[in-house]
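First, one chain by itself: the form predicted alone, in structure tokens.
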Amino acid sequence: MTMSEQELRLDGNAAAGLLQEVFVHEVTSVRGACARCGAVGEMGAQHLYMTPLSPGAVLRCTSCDSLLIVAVRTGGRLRVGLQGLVWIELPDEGAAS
């Protein structure tokens, strides 16, 4: 017997464990792909725009200068936009070597 799509669907809370794994990594060493030019590189190697008094930071692609990540502190929260990345690649700590 096969299950329907509705029977297989869960709400986003079911992804809590997986998302917790994603957002605890040292992000400067993870690789990502630029949505504009496709260049792949470590986040720590990208161009950062930020001043001591700015509310956040902007990371731009070193190949095409396209926007990758915007992080802004406002109202007691940190808002992060990843609109310029197609994907990021994190080490899988649970994978067998």
Given for the second form:
Amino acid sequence: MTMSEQELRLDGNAAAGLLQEVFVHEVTSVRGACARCGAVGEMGAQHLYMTPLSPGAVLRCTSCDSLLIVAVRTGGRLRVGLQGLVWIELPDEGAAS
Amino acid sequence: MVGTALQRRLIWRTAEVVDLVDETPRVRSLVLAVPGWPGHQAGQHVDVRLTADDGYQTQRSYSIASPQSTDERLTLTIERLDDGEVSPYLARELHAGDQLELRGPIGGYFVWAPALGGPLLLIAGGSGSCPLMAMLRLRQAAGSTVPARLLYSSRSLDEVIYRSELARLVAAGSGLEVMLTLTRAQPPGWTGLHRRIDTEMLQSVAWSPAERPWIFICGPTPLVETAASALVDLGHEPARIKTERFGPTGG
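Output block for the form predicted together with the partner chain, input the form predicted alone:
Entire complex below, previous chain first.
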């Protein structure tokens, strides 16, 4: 672990705005499960790598460091890879109220 | 419902600077009026977007320092990083009446409300005190007597943000304690803490793990990671330790 790698590390909650563009809901306070190690945790608690000048963001599992979400802005599009998540839990808008 | 979904989607809003408060030589608070602002929780942030004349845009995230209110206003506290791209503009060039674009409130993970209870342990490094101040201001405004402690690491006394307000909040006697540690320079006669946050310091400041405090840590990444891992080693539940690292913000 280099110093620069540590300095680059943020919390998932720093990507709350970006993720809300994708999910509409606020998702840093909800739980998701890592596809590699199965750890379940709030998205805001995962490790985030993102700088103001980078074209996107990478969210990694705090337990096994595996990729959870990769988001890249390019050519007017936002490409989102969710390959590292088995599931994510959203508020159930369809539930009877 | 369509209306609900539209409300939830983040939109860029125009904010107007209504007041500027110099907190320290390098830190300034901006009081912003934001028409249509839906309110926010303590600990949430906003994205601020600046657009140059040639169309170049850049954005940064800033924590909200003010507690929830109904007057469509919020306060951001900005530390000026001299080689930064955005913070010198926000903390030095802006004047009352100027406008800027922002979206929010954003985030739901690093938030505290009186209903969550306590004890409440807040650990700040430098301008990491900003979202924690929103929590303390909310606690006071709500009349909460949840026991709260703030451990605040600053390079010097002059660089402690909200210093006089913190003293007033402590003097109000609602169960708040503030401990400063001054890591680089101490005033003559200083008898308080004067080293970087470490395990021994956290052991003396934190409640016992059995009391299950909610812990919020905000500051530079090394400070946050040192404090969080020390607290886990001391036996605190990881799920009750919430962190917000600055990282290389680019200012």
